Each structure stands twice: as structure tokens, then as C-alpha cells.
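One chain comes next, on its own, written out as C-alpha cells in the form predicted alone.
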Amino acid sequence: MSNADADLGCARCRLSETRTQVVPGAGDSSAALVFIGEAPGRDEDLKGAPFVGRAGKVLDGALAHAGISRDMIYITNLVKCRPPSNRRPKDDEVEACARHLEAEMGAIHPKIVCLLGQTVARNLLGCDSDMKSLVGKEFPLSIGGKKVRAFVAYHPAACLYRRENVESLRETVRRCTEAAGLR
């Protein structure tokens, strides 16, 4: 996570009680394209890095399909600690961690942000629309003190359970890479 380093000893919310470690964002600290997921899972909590488990392999596949690699982007999450049983983060947990995400985005200054999943879209865009109506669409977003273009994509973990969403994820990732000038 840049110099704002997700306060590796953070205890601002209840997630600190059950995590193994804080999972900061990773990648190019001056990336034009940032992917924001929901929260670390079991593998991420153990390894201390975002998207390193099964969902990470789906994301890596979508990146490869778009002709880019992880070293060209930055990947982070709404919350930096794993929720128990991989449940969705609660609103107060997202709020407690918001300063870390804001600091990351303020330091990176991305051009494009890809919001992975409904929880991320709901929290950052403030909308309760269903995923089918959000996926692949572009929205204006102010984050880290800067206006960026945001695209909504299916979360890679959702693609593990609904393989029919993989093509949509790939297409949205491709659109994000083009919009960020990476292709």
C-alpha cells in the first residue's frame, strides 16, 4: 500500500480481532488502472497479498485475456482484513477502512478504477442496483481527492460459482485496459 501502509497494526474495527494480518494493496504504485475488490479471503489473509487464491487466478486470466499483467496495475480491497467466514464486510467496517483506500487512491492517482462486485459498487457508487444492470457500465467516481472513471465488473469469486460471468468479466477488464491506455 504505498507510504500510507494500511496501518499494519490497525484495530479500528472488529475485523482486527479475527484476521491473521492486514492485507495491503499491491502492484504498480503509479498505475493508471486500479482494481478494487471487497475483502481478503483465506488465502489472502494467510499470504498478506490481495487476490492470490482461486479468485486471483480468475482475475489473472482476465488480465491475460486483455493482454496485460499484474505488474501494470494496482489491486486492493475495500477492507484490508478478512471478514470471518468470508462474509461481506459490514458498513461500519468499510467506513473504518475507508481512510486506507482513500490514501491509496490519493497516492496512486489512477485514471480508471474497476469495481469488482456489488458490495464495492454499492459502497463506492452509492447505488443498490443489481449487478446485471451495473456490469460493464462506466460511472464517474471521486476517490482519493480525484475524479476518475469507474467501471463495474463481476467479482472474480462470483465467476467461480457462475462460469457464465467469466466472459463479462473479461470484456470489462479489456474495456478498462483500453480506457487506461494500456492496450
Second form
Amino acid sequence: MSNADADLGCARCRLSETRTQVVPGAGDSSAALVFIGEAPGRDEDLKGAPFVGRAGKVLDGALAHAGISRDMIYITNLVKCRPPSNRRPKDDEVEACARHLEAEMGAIHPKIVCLLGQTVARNLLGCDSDMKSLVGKEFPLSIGGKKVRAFVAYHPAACLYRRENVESLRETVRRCTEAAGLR
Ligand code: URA
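The block above covers the form predicted alone; next, return the form predicted together with uracil.
Below is the entire complex, every chain and molecule, led by the chain shown above.
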């Protein structure tokens, strides 16, 4: 959702009852590279922007390592409202929110998308494989009415409790950056 398209009053699922606010995507609305996270957490729910907490710092580190910054890309989430206690979004919540992700991808037309974590990969690629067999791999994906190249990366939050994932996240972000022609 670029701010212009954001449905800030959306009440299509139960998450609208517990959120503080809708968290729209942010960044360059004509970016060649889009990162898709799972759902806003507490910090994002309070601030109204994606990846502004501890996981966001890890993502910023991976972007810096690849030689890019947030203003060169677009960052959004599979669902735009915080699930209570940061639980995983349920299938019907993802389905209710899909129109928002489709609309933003349709408006942005990215070349490359980076899917952050297993929940995002499972929902957008329609596969049940474990993270180990998905991470770093490239998949064709139709989203927003366009075909894009999708890369799967560890979710930045998974790097907070498993430091060994950081190197893998950085490497995938570097490959996405190159594939998008940003470096
Ligand atoms: N985790 C996510 O998946 N998205 C955010 O915006 C923040 C943390």
C-alpha cells in the first residue's frame, strides 16, 4: 500500500479490532525491489510504519551490507495489522488482506521481491517446504498481475535468536539487490 492507496480504515478481518492502526508499506513506490514481511509487531503498530523495531535494525544492517538504503526499495507486510501477541497471521486474515498486497504490487511493478520468512513464503509460493530448503532460492511468482522473481530469505526476527542466520539473510539481500539492478 503506498500511502495514497492505503485503506487505513480497513475492517475486513478480526485484526482490525485489536490493532492500534493499519501499517501501510513504505519506501520508493516505483522500486525494483520489494521486501515482504509477515505482519507488523508492537513497534510498527504504535508507529504506523513497517520494520521500525529490533527486526527492522537487522534488516537495515542487511541493506547496508548490500550497499543500499530504505529509500531505494519498498517494504511491506503480508498482513497490514498486528496480530495479538505477535502470533502468526491466520489463513483467513492473510486472505482478507491479500487485496491490499495485490494492489500495492500492481502499483509498484517490482522486478524482484524478497519474501521474509516461512509464513510469507508458504502463503505466496503455496508451498509447505521447510525454511532450510527454501532459503536463498529463487521462484517465479505472479503478484499484482505481473510475473516477478521471488527470493526467500530468513525473517530478520529469526536472526535475533539465531545469529548464524544473519550471514544468510545478508547474502540473499545482496543477490536481490544485484538482480534488481540496484548495484
Ligand atoms: N516483523 C514483520 O514481519 N514485519 C514488520 O513490519 C516488523 C516485524
